[in-house]
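Coming up is one lone chain in structure tokens, specifically the form predicted alone.
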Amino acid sequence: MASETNLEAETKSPVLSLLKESSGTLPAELRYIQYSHSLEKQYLPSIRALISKDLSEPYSIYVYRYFLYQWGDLCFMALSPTTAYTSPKLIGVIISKLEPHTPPSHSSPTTLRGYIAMLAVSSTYRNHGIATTLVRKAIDAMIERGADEVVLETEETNVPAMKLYERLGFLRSKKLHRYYLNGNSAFRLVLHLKAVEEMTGNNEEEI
């Protein structure tokens, strides 16, 4: 398996495009799943094959092992309705991670840091609030879990992506000039879903 440095580097443009979405009707009959190894056989494929769509470089498996192997507690999958017809199709997914984040200076406190690493959703199911219900549950997974934060960057022309995080609460913390390989600049989103007091440990009481 690749190592974490070469995958962040391959990993170098992990937030996918929400364009211009499509209208209609959402089934109710659409469910979430929780992605577990299991699902491996059934799902890898697909998850693939979506995620790849909004990418200029596709991505190796590895990438999407090295995150579903370690996390996959905190990756979801939205799926189509099961008729007499069809079985379940994979239309949207996320994918992240979790783990200690220390800064270079040391000059912060060490955190437990979420990392949404991809984020995509069917052109034909946009603009239903799927990708925002993801996001959603995998934040949620990341709480039970006693994360501090979750950072994300995405494109800085992508500007349903921008509103959809900072609805969620994200703020910009830092531009990453030409960061993608494009040539496209990014921002660096942060959710910070504890205190500065929390993470420190300075929260005692006052007497």
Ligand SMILES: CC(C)(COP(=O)(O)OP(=O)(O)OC[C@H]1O[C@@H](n2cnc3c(N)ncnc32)[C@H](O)[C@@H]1OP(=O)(O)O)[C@@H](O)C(=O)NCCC(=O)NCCS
Second form
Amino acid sequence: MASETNLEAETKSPVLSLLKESSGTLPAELRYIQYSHSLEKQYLPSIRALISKDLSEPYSIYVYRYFLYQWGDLCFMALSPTTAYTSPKLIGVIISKLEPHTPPSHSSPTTLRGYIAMLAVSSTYRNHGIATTLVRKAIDAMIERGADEVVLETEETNVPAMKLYERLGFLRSKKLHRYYLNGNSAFRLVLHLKAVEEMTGNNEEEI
Amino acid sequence: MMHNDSNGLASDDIRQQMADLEIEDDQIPSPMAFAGWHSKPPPVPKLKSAGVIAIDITEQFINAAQQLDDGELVKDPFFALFDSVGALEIMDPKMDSGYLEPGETMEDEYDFSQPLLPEEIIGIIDQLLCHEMAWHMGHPLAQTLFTSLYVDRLLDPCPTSLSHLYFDRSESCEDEPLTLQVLKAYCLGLIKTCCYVNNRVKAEHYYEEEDFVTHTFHRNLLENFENNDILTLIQESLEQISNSNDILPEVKAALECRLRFREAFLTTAEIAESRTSSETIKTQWESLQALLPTLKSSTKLGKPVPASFSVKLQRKLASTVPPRPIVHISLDTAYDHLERLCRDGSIAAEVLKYYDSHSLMTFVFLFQARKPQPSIYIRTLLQHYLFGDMVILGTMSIRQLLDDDLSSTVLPANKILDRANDEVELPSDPRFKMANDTEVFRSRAAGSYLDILRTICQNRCRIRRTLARTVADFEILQLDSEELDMELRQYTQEEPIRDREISSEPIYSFPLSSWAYFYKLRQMEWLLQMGFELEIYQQDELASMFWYLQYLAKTRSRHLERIRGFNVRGFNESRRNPAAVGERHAEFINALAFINYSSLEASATYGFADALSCLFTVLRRLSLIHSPPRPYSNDQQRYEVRMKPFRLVGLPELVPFDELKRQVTQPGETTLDLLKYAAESAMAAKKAFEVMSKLSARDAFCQGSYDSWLKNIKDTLKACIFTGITIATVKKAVETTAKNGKVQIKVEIPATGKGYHDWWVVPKVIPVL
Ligand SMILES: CC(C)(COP(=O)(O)OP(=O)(O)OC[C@H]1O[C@@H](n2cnc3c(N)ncnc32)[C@H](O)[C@@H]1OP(=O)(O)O)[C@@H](O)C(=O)NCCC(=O)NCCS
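Structure of the form predicted together with the ligand (previous: the form predicted alone):
Shown next: the complete complex, the earlier chain at its head.
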């Protein structure tokens, strides 16, 4: 996949035509780029700004760096196009990680588990499939790396986010009582990318 | 969105380490030094701790940092997500609680010697009540009660005696004004009440931060002071108010009523801990509740003193936690919570009256299903009543409870449970061996059995999550017990049932593993049903989930048949022996009554679930329920996600996906046949629920909670009747399908809390024209 060889793999947005039809004022062309550390200076401040505006949890710089430093290739940004006069503007971002996960009780196998930590799209650009594209890119990149499953949490009241993930195949696996600092509960959403017998941990057990 | 758990544990750890280092207080740079810090770094604190030698690494650090490229990051391999989440950005006002704006001071400059109007005391007290209730609801003390400067003044430094405790520490404190005395007495009572609540919650099973924050930020909540001393102070203040001539009568009454309320709340918190008499506890909660109307109606007399609460106090409490806003809840919300606390507290105490093990479980289940769920303090009190000091309800041994349950299900009047076995000392005697084996079983099963009760005391989300674990535990318990069963039957000389129609093999009763299996099935059903309540399932999963529910309930029903067979045989044998009437008969009759009740309940459940499963299948066929495209998963993989809690359960075996799909979609049946079958199932279920609703508390094993039980059955019955109506509407719509092949209806699925019963998701069908 392009993103593995190209640090700044660019993709044309699949929603271009739709965007044009649905609203004349939206940019004619969107770019999706993969994050890399060299982009920190240019984009990290806008990533933080976008996320702290839309997500209720406050994250410190260390949290962002924790993800971006280790899994920058699982982070994608949606940029509005550059014109001669303006620099590209960040309008959407997804931040994730991918690690082996061992359930505490050892009741299930160790899996290579993707985790979507943060997702946000600037409010004026919503409902045009941008978040969907970002999530798909992150999942595709995880699949590339052999992920067994992807999980995430979302506020129980966040209907748009839940619809988006469920449309892609996620299921709610549990509800987490008062999970967030604001006292709201969350749903854990899970997507299995493989049959359970084919997951990493099970293969290891056979060896 | 990930959660950012930056308060609590991690920082607490660090604080403890810091405390262990014994930094000399006078050497700590004053915060003021930071605020005005320009060029000179603060002096290095002197550390003295065994084995710790402090060295200055400033130079090495600067050198090392210069080796790095601009923007280069270094990550310690041990720096985990947890650390990143706990890390703070120094000098960022949103995270650094020590950050001061230019000119800002660290401490509040609040004048404790200023006189307060009686009305202001009312205002402060009412605000404190809001904070107290906000804490009960799960907010940390640092954002609630500990934002009060008056409370802080009493707790810091930790008081050594109550008699020399004054808000105003200046010399003239001896003649403390009456208003401040009242406030002080109230605050002390308040803090001591909190002490009881905090200790209770901490002693039981609860989830820190999720349910409650027990963190006291190293403040002692008057742990070492006697209730009586504080109650005396309150009494003295009451007397002084009544003697005072310069307070308006209505204001006087308002102050008195607040002190009385605090006196009552503190006394309640103390009495609620005792498990000797449910009546005393109930009366106490009721008299507390009786004070609330007067409290409420005099609220308007209060004058708020916002300056006596400060968000800055958090800096003193926890320097490693980002500052958080003061939590504000309205007085109405606070009174509502308090009122519920009184009501629920009073009902919780009723659990102390024991009838039988099944009624006990019904009580706990229905109490926890109250809406809104009883608050954590009450839920932990309930746990205390149930299992405190490993004594059940303050009077019974765990063995007694467990034996009660065993004898009322699988072992009525059975020699296995005979207490006389314990007295046999001859190791070769079968009774000695029986006593031994049952003791092995008890020591293994008691924990699992009590865990069911403890699980249903948790918050609703946790109940479901924990059930996944207790099911796994009962799976193992069942297997372990099978071995014991086989061993035991050598000593009991059990005669197997031989019935060629069922099996060519002799059939043994396997009482202990049967018991474990019964409870495993119950918990599997509850797990599924909690999923409906918590809205875990997507619409196109509902047909399968109800199918699974009916499958489990049917399995339970068959299992109960098996148990009944053995019980009836035992009963018949026992009746042949006229010497053994009386108590033995009562035990058989009781166990058979329970089996009958549980069977009736199981058949009502599977009928209803079957009806809904068919109905949802029809709605899918009619394209009234849609499935999203789901490009990243397939049916099989989602089935594995959904059934994960049951994956390792051996019996009943997980239904393979293809089989489930066939059973749920029933491709061989016409839509009208499916609807006909659904209508019949719903009707059968309705009849069963009606029969249930006419049972006595004794026959329904809900003694002590009959009213809640009946309401629960009636709600289920309503949902069932409504299902019948929906099925009929859909049937009519199918029969009169428009020429274009489209049915003229649409479907709405009510959110949880909006239907008749949260465990029964009944679709609502609306005609479209
Ligand atoms: C949740 C959030 C990320 C969704 O962003 P988004 O870009 O609007 O999401 P999408 O456009 O991909 O999907 C939303 C809607 O657009 C529709 N859509 C999808 N592709 C589309 C396309 N190509 N053209 C037009 N519309 C499209 C979807 O059908 C969906 O509609 P529906 O949910 O009403 O059925 C955004 O609302 C947000 O930033 N919220 C705040 C932060 C947040 O909640 N993050 C998630 C926490 S984990």
